[in-house]
Structures are given as structure tokens and as C-alpha cells.
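Have a look below at one chain only, the form predicted on its own, in C-alpha cells format.
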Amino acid sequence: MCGIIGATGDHDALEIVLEGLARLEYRGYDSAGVALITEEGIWRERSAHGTTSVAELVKLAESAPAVRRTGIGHTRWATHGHPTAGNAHPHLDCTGHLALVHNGIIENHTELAAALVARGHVLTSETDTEVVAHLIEEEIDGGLGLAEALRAALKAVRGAFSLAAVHRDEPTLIVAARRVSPLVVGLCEDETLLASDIPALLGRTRRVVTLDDDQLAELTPGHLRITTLDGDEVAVVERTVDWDLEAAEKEGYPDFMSKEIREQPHAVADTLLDRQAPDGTLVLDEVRLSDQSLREADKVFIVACGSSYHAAMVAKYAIERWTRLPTEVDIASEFRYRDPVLDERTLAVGVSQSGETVDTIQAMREARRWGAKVLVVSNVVDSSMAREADGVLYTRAGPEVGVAATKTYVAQIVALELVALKLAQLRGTLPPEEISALLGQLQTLPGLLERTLERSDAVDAVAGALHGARDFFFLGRNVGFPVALEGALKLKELSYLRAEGYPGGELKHGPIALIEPGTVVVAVATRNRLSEKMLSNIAEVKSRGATIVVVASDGDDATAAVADHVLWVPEVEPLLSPIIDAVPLQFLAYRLARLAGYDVDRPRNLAKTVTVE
């Protein structure tokens, strides 16, 4: 959560920072701010206007000095302190000569703040961040330069952070450091850029360097130096990003979410590309695990959050069916606090769109501590999780700017089912011809998704009929259950409606007490071996006055007959059906949100990447 951008060089730093902040708003939009090094010293402006904070900041920046070669900016998702201009970043020290931005949480900020106040510092915000600015101030007062002052100050800090600082007396320098929260440096001939996420750099450079935990970067125009927090020099490892600016912009769509929903066929096709070697073996992206170690795994843990958790639930069905390996799915924020039972024969799979989700990172570290082999599914090359894992499978969905996951979610399911087939191949639990047949069916998914997307007008009509309803229950059985959870999550995220997901058979164990006329029940009822039982569950809620919406396989007239509204989808192998079935539920949530007048790209209180526990 929160976004950082910085620039130093020959170009207008303010223009670069404001442009980067606009691309980073999906990381948090409670407030935004910018600080520049000018001939007069530090110039700063901040705005706390919710989803229009960056737009307001652009207006405020019209009064900025003409010369601005170095600057930092921040868009905030509030943790400590209300989302006000006074709590917005950048924060200054007592002298007003230093400005600092920060993502993450300083866990010992209360004790640090008390000590700083006792030593005469004046804190002007409610944030945990401001204490770091004053710690650096003290080190500079003791004679250190900005880089060494930051290094010294961080020795007193506990918690997760990515931060950047500038100082009036070193006008071409930005110093930055990270622990857990991501930071990326962009390299150009005459300028050096800093960001918390790659989209902020697109259009300026494709040359990037990713900082690792406990590294400190010194950025000057066209140059980068990296050291550890202990001061040891670190080699700069540069790579080229294959995303382009066009992929991170709306391209004529009214919002990013509608664009990204319609990009799902390409996301799935690219994730499937070149996954089978000429000899028939399945290929992951980066594997530092031997086939033998994967073959010897006797248990799988999948750990994730949010939509990624729902993708992981789908994968559990596939792994257990195709490999006969017992598989557990855990919410990452709970995993390491419940004493999980795993060892060197456990395969732990972490799933995260960004590869920077702090709960999932910590869960993966806990799994490694117990000796487990770690595999990661991520959409971002060289993310923190990818670098720490024993193996990686990238989803290749391209940048996803909308906060609510769409194309990354379906790509994650595809990637995890590839992992399941890889394990089945290594363990010999499926014959080669069946694996080939399943791969063939996976290859049909982009076309089936295209056909599903063509039916968006029908979903719009259903949404229009449901507009004004307040209570939604989503039901599913088997692989339909995680689809129901995902459909409910999308509706909550975007439309702020009460939406709950349940296994179809569980509703009568309590929640059915809430069913009454006016309640909407959305049933994921595509054909599978539990279709008849699902029809019984639908009948139970229909008899109590619920309005019934079903997601049904083409031609399934029996299911359509019990519904008030039908969302038709092409039929596919049941274990692959969640990839198709999710699409009309995405459209339904999207359209209900738009009918209510909500910003679908920036749902309230949410951010794209969660980098705080």
C-alpha cells in the first residue's frame, strides 16, 4: 500500500513525480504530496481529497518554483493517522531542510516519538513515518551526510519500510532503503528514477533495478550506488521490463477495470505460452528445485490473500484430483500464527499478484524456516517473493491497475493448474495422454473467454434489474464455491453491498435464516457432478422468496428453469470452469457499482498491494 516516486536529473522532476503519482494511485489515494529541492530549499505541497488528491496536487503545483531537478512524491493509504493533509507525505524534519516519504509501518514509532519529543523535537503529524525524518535530522546534526544519516537512523527502526529522502544541502541526491516493502530504481542516461512499482516508471525507462531487503540506494543523475544497511557495496543488477506504457493506460476504456476484464483472454493465453517442452514435459519460469524434490513432496500448502486465496482454493481441487497430494489452503495473515505442520517434504506455494504482499511474504519465510520448498505464483518479474522462492511461475497478465483483481485472478488459476499438472506429470498420477488432453482444454480457454465477454450486455440487463437490492448471497459447490466467494468479494469491493459467499450445502446450517423476499441469491451452477444437489439448494432459497440469478452452462435448460435471471457461459471441463464462471460475476459487480455512481478503479479504503500487516 502507498506509492513512492522520485526523480533526479536533467528533466523536470515535478512533471515526472506528478505523472508517476497518477499511475500509482491504485496503491492508495487517501492523500498525496510532493517535495522538491529548489534554489530556496525544500518546496512541499500536500492534498487530502481522497480519489482526487493527485488532481488537486497538480493544481497546487502550479505555484512551484521554475527550477526543480530533484523531487519525491507519495500517494497514501492511511494506517497511522487520519487521511488529512497534515498526515500526508512527504514529512519534514524540524529544520525544514529534509523531506521523507515512506511505505510500511514503523512498529516502534511510539517509543521513538516519545524519545524525540523529550530531546526537543516537534512532531506535527499523527503518523509513524515522521519519526524517521527526525532521526535522520539528528544524525545530520552530528556531521553525517544524508546517505550515512539514513543508514544510522534505520538502526533504531523496527518494522517494514520502503522510504526515500532528500535534503537541501545535497540537491541532486535521493537516498532510499527498503525492508519488506518494494522499491524499484529506473535508469536513464541523464536521470535516475525511483518508484514503489514498475508502472510509475513506464514511458520513462525500461531499465530497472530492484532493491532487496536491507539495501540502501543513492540516486544521482544517471548514476546508482547500492549498499547494505551495514555499508557493504552491492553489485547493481539491471534488467529490462517488457511491459509498455500502452499496457498501463486505459486505451479508450472508461476505466482500468473494464479494460482489464477484457484483457483476460490475452492474460490466459500469455500465461499458457511455451509451457510444454518438445519432449512433453511442463515448464515453469524459474525453478531452482529438482524434479526429484518436487516428486518427493508429500503435502502442499497454498498461502494467499483476497482474490489470490480464492484462486488457491480452486487449485486445491485440481492438485488433489490430479496428483492425490493432500493440499491445504491458508489465508496468509493467519498461516504463521497457527503452528502449521510442514517439513522438508512440504511444497509451500505462495500466490500474490504483486509478489510484494507482506502477509504472503512472511508466510513463505515461515514455511522456509520449517524446511519446506517454496514455489511462488506472481505477476511481477523479480518481485520480492520471486527472488526468495525456490521456483517461480509468472502469470504474464501485464500491469493490472484496477484495485479489484480480474485478469490476474484468472491467470493465477491457470498458473496454479499448470503447477498441478506439473506435479501430476512428475508423480505419474495422470497418464501422459490425459495431461495432454487437459493442456489442450486449457488452450481453449482464451477463445471461451472471448465468447463470454461478448455476453456483457446480458449481464448489464441483469444488473439493471437488481439495482437497488442490498443483500446478496453467492452459492457454489465444489470448484463453484471459491467462484462464489470471489463473486461476493467483487461485489463488496466495488459496490459496497452486503454480499456473502457460501457452499451451497452450508446455507441451511444457519444463513438461510436471512433469506427473505428482496434477497438476491447468485448461484454458480455450471454443470459438474454436484449439479443436482446445487439445484436442490437453489430450490431451498427460492421457496423463501429470494430472487435467483444463476451462472449456467449453455443449453442447461433445467437450471435456467429455476432462475429469475440467467448468466450463460460456455461449458468447459469442471476443474477449469472457475476461469470462465468468474467473468459474468466480475461484470455484475462492475455494472452495479457503475449504476451506483462509484469509482470502480478506486474502491474506498482499499489499495492494490498490501505491504503492511
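Predicted model, so just to flag it, every value in this text is computed and none were measured. By rigid core we mean the largest C-alpha set that fits within 1.5 Å across both forms. Numbering follows the first chain given and starts at 1. Compared with the form predicted in complex with 2-deoxy-2-amino glucitol-6-phosphate:
Remark: with the core as the superposition reference, the CA shift of residue 581 between these two forms stays below 2 Å. Superposition on the rigid core between these two forms places the CA atom of residue 441 less than 2 Å from its counterpart.
After superposition on the rigid core, the Cα of residue 565 moves by less than 2 Å between these two forms.
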Contents of the next structure:
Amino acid sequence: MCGIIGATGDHDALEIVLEGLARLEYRGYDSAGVALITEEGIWRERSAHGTTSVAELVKLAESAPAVRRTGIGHTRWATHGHPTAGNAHPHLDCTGHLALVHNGIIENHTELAAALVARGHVLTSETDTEVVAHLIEEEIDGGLGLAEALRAALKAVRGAFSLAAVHRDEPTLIVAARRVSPLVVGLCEDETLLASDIPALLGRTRRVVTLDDDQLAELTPGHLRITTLDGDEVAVVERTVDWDLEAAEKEGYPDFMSKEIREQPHAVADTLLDRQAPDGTLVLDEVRLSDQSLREADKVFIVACGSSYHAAMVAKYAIERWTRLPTEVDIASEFRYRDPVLDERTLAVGVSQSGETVDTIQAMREARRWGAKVLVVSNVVDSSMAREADGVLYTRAGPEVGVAATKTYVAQIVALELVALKLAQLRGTLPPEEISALLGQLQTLPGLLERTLERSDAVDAVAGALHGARDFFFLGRNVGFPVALEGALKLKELSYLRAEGYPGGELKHGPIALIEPGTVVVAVATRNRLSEKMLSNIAEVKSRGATIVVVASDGDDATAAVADHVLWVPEVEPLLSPIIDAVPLQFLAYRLARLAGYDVDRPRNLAKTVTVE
Ligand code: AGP
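Taking the form predicted on its own as the starting point, write out the structure of the form predicted in complex with 2-deoxy-2-amino glucitol-6-phosphate.
Now the full complex is given, and it begins with the chain already shown.
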């Protein structure tokens, strides 16, 4: 989720790169850097000043040499390594003649780094990226040019990447390659540009070529050559972009929320990357708590706010089922002011997309005062919570701009379920085969999410039929209950409609008095051990005149038969189902808000991060 920009041609590459970086900044990156090929060799500057990094770079660039026709730049959203200037890209090889920028995750960087160090390389950063610079260096030492050296180096690399590199000895060349992470080339008469995102190019050109997976591009002034990573020639297919800058930042989506909903398969896949050793054991490297202290925990206490709290509720079911550890979940602002029972054998888990929510920060401090070990699940590397915690497990959803949590929420559930499986592994509460099977099921989620996303038109049709309704109940049982709460929260915050989330069995203890013709009941009724009971709960509200919408597993005709509208989803292991079932409810809230004419990215009265009590 980093930003890349490159330029080679007759114009000032530094100016183009800095302008491109400024256009990418809207995502809120943590650091930025630039490398130029000058008459003296590679010139590089980096800055880690959060969102003012590019402005800092502009100041630093005043000392850049005058002639600079080729350059690459990068804005970083940290995944491996802290957001420091030393970890900011571009990274250099040992000779200092090669500079490289990267977006993505090099999955096998640990083993590559160990091998490189054994062969005498000096690695200076904590990033997964730097290994690639040194791998290319070895190929260049062996006599290859930059393009062939990159092609050869990538044979050793596993993971997702878009990469761009320059070398002093080929001063007008930028080489680039992609697998999974995006990369586009911009064409002009006398210069050729490269970027991870179209907005970075828009000040210069609207003629673009999108690279496909496993392609390598060679950019020289006014020329572009594309080959596959195997070396086969690829035809260059150019298109003209007619987006304005705002549309381009949203990559053609009408708003950030729809873009972020569509990014969920990636968010989940990236959060799962790199977590399993070849022998199948779970490796959560960023969890700095020893296996011993995790094994000794006799209780888990998860604390969070809003959507993060709903992710925590899902995790409770998984942790208790898989590890048999008693698990409490609390809202951070409540936890702080009561007398929670926890001690040095408690594992306190703070869940926060931003890592800056003040109630959760204070709750974690409170937990530490009680002697608990603190683990944080956060999307922002080096956030306040991450810095204070004993251990941190990052979701890798990338920056989330829309106020409503979507991709970070599903990534949180995945991360917390990984923690649950790690605890189960350490405690021996699940047989290894079962852990492998569950990890295998987690790996199927990105594909299932893609299939679920394809069904947005069907949700839109249901939203169209519900437009005008004012009162909504969301029902669920077991893990379906937090899904119901999250569905209701999305609807409230985006559509300003009254929406309550309830456990299906609880309604008859009071709230059922509110059901009348015109009330909409959205039942999370995917197959699980309580499906039959859920059907009875649906019957209770149907007989009182409610309009029934069900989220149902593909092929479950019995559930569909009781509903007025069905939102079908692919079936998955019930404890993983909240990740899939969230999607139609996100679409529903989104569409109802849009039908009412509301701004889904900036709902009224809300802030993305709540840093006040
Ligand atoms: C959900 O859509 C909201 N944006 C909100 O409930 C959010 O989840 C909550 O404020 C917690 O934020 P955090 O994850 O950054 O701590």
C-alpha cells in the first residue's frame, strides 16, 4: 500500500517525482524518499515526518545536483519495520549505485536476508524490501544489465510486489516489475513515467499503460518495453484516462468507501501473508511476547471501540472454542472505569485500526497497571498503541480513508483469529491437523470475498426495495450476533437510520414490542449450529409484520423461504463466516446512504479517529 513514482526524460525528474509524491499523499503515508541519477552517481534523500514527509523532502531537495533526468520516489505505509527515515525507500545496494522502491510484501525476506548477510552483504534497514536491492546487486556483479538482473533476482522472491529500480551505469533507464501490487506507466513525447497510482501521473500525462502480473517494464525517455518475467515480449496497450484528480484518487470508484470495500480480499490476503512457517506452524513475528508468556496466560481480555469491538466479539468465540481460555470482551471506555479482574497471567488485547483511539490507549495502560501482558492489533505501524504494547500484530489493510471501517474490520477478525490459532497451537488445545485445516480455510477467504463482492448488484436491488424504511433490527446468533451489531452500526453511521443489533433469542425479552409492519429485520442466518433457532426467531418477527431480509448461505432454500429478500453469500467455516457476512451488510448500508444522498466517506458528526475521551 505504498506509493511509487518514477520519471526518465528531458525534464527535471526531481520536480516530477516530488509532484507525483504530493499527489499520492492523500492516503496519509508515514515517510517518503527520492533517488536520482546525477552526474555524480545516485543522490538520495528520505524523510519520516508523517504526512509532512513530502514537504520535508522538497526542502531537502534544494541541495540536489542540477542535472537530474532520471529518478524514482516513494511514499511509505509501513508494514515491515518502523516508519523511520532509515526504513524509508529508496533502498540502496552495498555499492550505493543501485536504488530501489517497492510496494507489497516480500514474504521470504527473512531467509533471503540471512543468506545475503552470510554472503557478505550489509543490510541497513528493517524492511522486507532491501533484500531485493542486494539480490539485483549480485546479478549485476555477475555481468547482467539492470533489467536482466531484476528478472533474475525476482526468481528468488516470494510475495507481492511492484518494484522500480535505477542504476548509475544505465542513467536513462528505470526498470520495474509487478506481481499483485499495481503499477502503471505514463507515456509522453520525451519522457516516460511510472507510478503505483494514476493520480501521481495526472499532472503530466493521461496516456497510460497498466502492467499485468509478472511483467517487467523497461522505461527510457519516450520509450517503453514490456516483457514477461520469463523474458517473452508483450505488446504495449495504451489507454487514455479521462478521470479528474479526485476521481483518480478513488481509482474510478465514486468514493473511498466503495474502493475500500473492494480492497477487502487484498486486505485479508496481506494480513495472512508470511504467517506460516514451511512446517505449518504459526509465526507471528511482530508478537514480541514470548511463547512461554502466551502459553502461561490463563485468561484473555479484549478491549476496543466501535467496529473494532465487534471484531473483538467475534474473536471471543474463536478463542474460547479453539483454546478453552476464558475470554472477556469490553468496550474501552467502560473497561477503564470499572474494576476489571485481570493480573499478570492475563493477556490483554487492544484492537484499534488507528492505534490512536484514546479510550483504547487508556484501557491498555490500565491493563498494564494490573500487570497484564498487552498485545495490540493495529493497522498503523508504530501507532501510539503499538509503541506502548508488549507485542503487536499488524493488520495489513493499507490506509483506510473512509470514516466507516470496512477492510480494516475484516482484517482485524483475521488477525485475531490468527492469535487464537497461535494460542491453540501453544496450548495444544487443537490437533495440528485441525490448525492446518483452519489456516487452509483462512486462505480461501480472499477468493470467497471476491465472489461475495461480485454480488453487489443483488444487494443494491434489496436496498432499492427498502429505501424509505426508518426502523431496522439486525439479528444474529453466536458469531452472527457481532455481525448483526456491525451491520447495524454501519447503517446508523452512514444512513442515519435507527438500527439496533440484537441476539436473535433476546428479542422476545422486550424489543419485540417495537416490531410492527414496516420494521425491517435483517437476520444474519448463515449456516451454523444455531441455524434452526435463528429460523424460529425470524418466524417470531415475521408473524408481527416485519419485512425480512436474510443473509443466507448459498443453497439454503429453507432460510430463503421465510424471507422477503435474500442476500446470498458463499458458505465457510462458521467461525470465519463474519468476514464474509459483513460484506452484504456493508453494501446495504452504503447503498441506503447513497439513495438518501449522504456522503458515505464523511458521515455527519463522526471522525475517523477519536482522540478525545
Ligand atoms: C466504524 O465504522 C467507526 N469508524 C468506529 O466505530 C471505529 O471502529 C472506532 O472509532 C474505533 O476506531 P479504532 O479502530 O481506530 O480504534
